[in-house]
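The form predicted alone is given below as one chain in structure tokens.
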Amino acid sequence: MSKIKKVLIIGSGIAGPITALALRKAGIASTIYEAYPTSADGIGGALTLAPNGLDALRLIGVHKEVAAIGQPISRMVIDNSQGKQLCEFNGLDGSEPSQVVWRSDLNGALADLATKNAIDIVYGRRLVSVSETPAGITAYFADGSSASGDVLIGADGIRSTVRALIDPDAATPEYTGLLGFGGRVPAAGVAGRSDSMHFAFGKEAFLGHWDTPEGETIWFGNLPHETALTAAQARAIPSAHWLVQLRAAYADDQPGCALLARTVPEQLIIVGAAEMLSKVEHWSKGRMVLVGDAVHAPSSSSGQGVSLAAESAVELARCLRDIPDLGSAFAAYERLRRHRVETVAASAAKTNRNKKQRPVAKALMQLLLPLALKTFLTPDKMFGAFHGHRIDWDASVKA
């Protein structure tokens, strides 16, 4: 039985509620503190929960609710710039389909689950500092309030305040050189099946798309851009301006050209700079520890951001459940997670480089890819280590 009675979780995005629910399964109470005054309703684009992430959610009893708001994707297809299929991946044997969900829907579902499980979410609490004693840790917020507990977990995203408190010289987000965009249009009939997600490296830019059962085509893409723009900065620029640039980038591609022609400014989803956090030297200090994007954010190219956050939340809960000494528990947690998350980040960085390749290099890659897929680059080698990862909740963690 853990000696930890109360945990303070900073951040109510995705990692925060998942961590709180994992701790609850481990018999540890927590309260979530969120800097913003309200929940993130209607904010953000779509994201993918891979089989490994869904399995982690199943362990803590929230898989059914998450699956209810998602669209199953059992087939991933890589196309060339003209929509011709180069290869497909139908999932690992024995694994369930991935789920694509809207970030705002996932935020809402997780917040509802936290409330139903008597986990409080306190809004309008922006963390500014902490103090520690042998007996516990106290968090101080910008509004003058404070809260005390046994452990403080930073689930406060890629610009984590907790990460900076642990290490003022900690790594900061790296701009990938790509801006993210998306859109939803009346079904264009380009995916063929609603269980398929297509990925294409066009002549100038990357594009992904899928059809929904409700009769829409959702697309997402990356536009190489010299300057990093936050979502707010990118959205301050008229959508019509971005559509001109996107249509030019996809002018020689299919179905990119057709999808962008059907997208009107009101339908454009502007995500902003694609960033990643590939290596954080210090995951914990004293009674503080990091989880989710605060400690590993492999960029959206990995398709693993939320899934890795769910895995880490579960592993951290197991370590706090089984190892009484905090320092040893945090060390075990980092030992279980560091190699895996850094491997995923390295793979995502390679994908980002491919997305920024010049047209000639992309054409060469498309010529060589079919041969590679027939020889050494099999789907199982591409996705098996990522999608096939499983956690044994019942196994005891050793210090």
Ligand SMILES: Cc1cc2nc3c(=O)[nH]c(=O)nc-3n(C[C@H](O)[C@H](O)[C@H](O)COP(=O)(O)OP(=O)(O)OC[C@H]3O[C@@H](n4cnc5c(N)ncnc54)[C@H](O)[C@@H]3O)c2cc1C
Contents of the next structure:
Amino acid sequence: MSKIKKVLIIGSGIAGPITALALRKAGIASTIYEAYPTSADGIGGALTLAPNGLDALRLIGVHKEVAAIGQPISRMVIDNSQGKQLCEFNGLDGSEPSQVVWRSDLNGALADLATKNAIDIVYGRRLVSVSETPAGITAYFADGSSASGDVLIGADGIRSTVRALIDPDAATPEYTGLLGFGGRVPAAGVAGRSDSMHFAFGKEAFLGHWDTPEGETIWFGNLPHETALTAAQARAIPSAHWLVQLRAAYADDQPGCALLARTVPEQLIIVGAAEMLSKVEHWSKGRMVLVGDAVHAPSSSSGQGVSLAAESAVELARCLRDIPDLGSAFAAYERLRRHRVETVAASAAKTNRNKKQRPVAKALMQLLLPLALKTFLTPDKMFGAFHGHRIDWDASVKA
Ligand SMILES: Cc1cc2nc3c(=O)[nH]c(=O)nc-3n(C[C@H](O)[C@H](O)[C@H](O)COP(=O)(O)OP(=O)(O)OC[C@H]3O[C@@H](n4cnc5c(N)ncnc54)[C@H](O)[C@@H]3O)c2cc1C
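Given the form predicted alone, state the structure of the form predicted together with the ligand.
The complete assembly is shown below, putting the previous chain first.
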């Protein structure tokens, strides 16, 4: 039984509220402190919750609420640059469909669920520093306020302040060389069915798209770009400018060309630099520990960012529930998670390299892919280790 009375969680993005809900299930109270004055309404693109992430949410009792705001996707299709299907896969046998969800909807829904479960979210509190004593930890915020507790969890995203407080020399995000964009186009009906996510390796750039039951087509793509621009920096440049560049990148591809032609500047979603964080040496120090993108951001190419964040939140709660000594609990958490998250990150880095391949290499890959899928590349081999991961909430974690 845990002796922890209060946990301070820094960041109310995705990992923050999930960690708070998992801790609550473990009988541990927490308060979330978020830098921004409100939840991120309307900001960001779409995220995929894979079966492993959905299962982690089921363990803490919020699966239904999250599935209610998502769109189930049970089929993945890989197309060539002219929209011709190269291959398709259904999910793993016995697995539920993935859910595509808007990041802002997920952020809002998780914040509401936390509040309904008597978890306080204090907005407008940007963590700047901490002080620690043998008895506890105090967080100091940019507005001059402070809060004290037994443990401080950094769920503060890829540019984590807590990570830098744990280790000033900690890894910083690596730019993948790609900027992320998306768009909504009315009634394009490209895919023809709403349970399928399409991925196309175009001549210049990668494009993904899916149709919604309401008849919209949503697309997302990566534009190779020399300099890393944050979402705010990229949004400061007019959408019309980006549309010109995107239309040029997709000029020879279908359906990319058609989708870009129909995208109006107001419907362009600018996500900014695709970044990843592959290896963080120190996951914890004293009473501080990291969760979510703050410690493992595998790049959006993995389709696993949110799902890994949910898994880690649940595993951290189990460790704090079962192991009274904090150092031992954090070590057990890292032992349960490090190998898995670094494997996913390495796989996503490989996908990013494929996205930036020159046309000849892409053509060769497209030629070989159907053969590979007919022979050795089964859905189980491709997704089994990622999508099939399950956590046993009731099993006791040993130090
Ligand atoms: C506004 C926004 C939009 C996003 N859009 C996309 C997208 O379109 N596609 C995609 O793949 N991923 C997107 N992401 C990232 C995605 O949410 C994460 O990869 C993933 O869900 C893991 O979530 P996380 O909670 O660990 O990190 P995040 O979702 O980044 O949440 C971290 C939270 O911590 C807060 N925070 C940061 N520093 C401090 C501080 N010092 N003190 C207090 N609070 C702090 C942030 O404001 C944020 O709310 C977005 C993130 C944000 C913040």
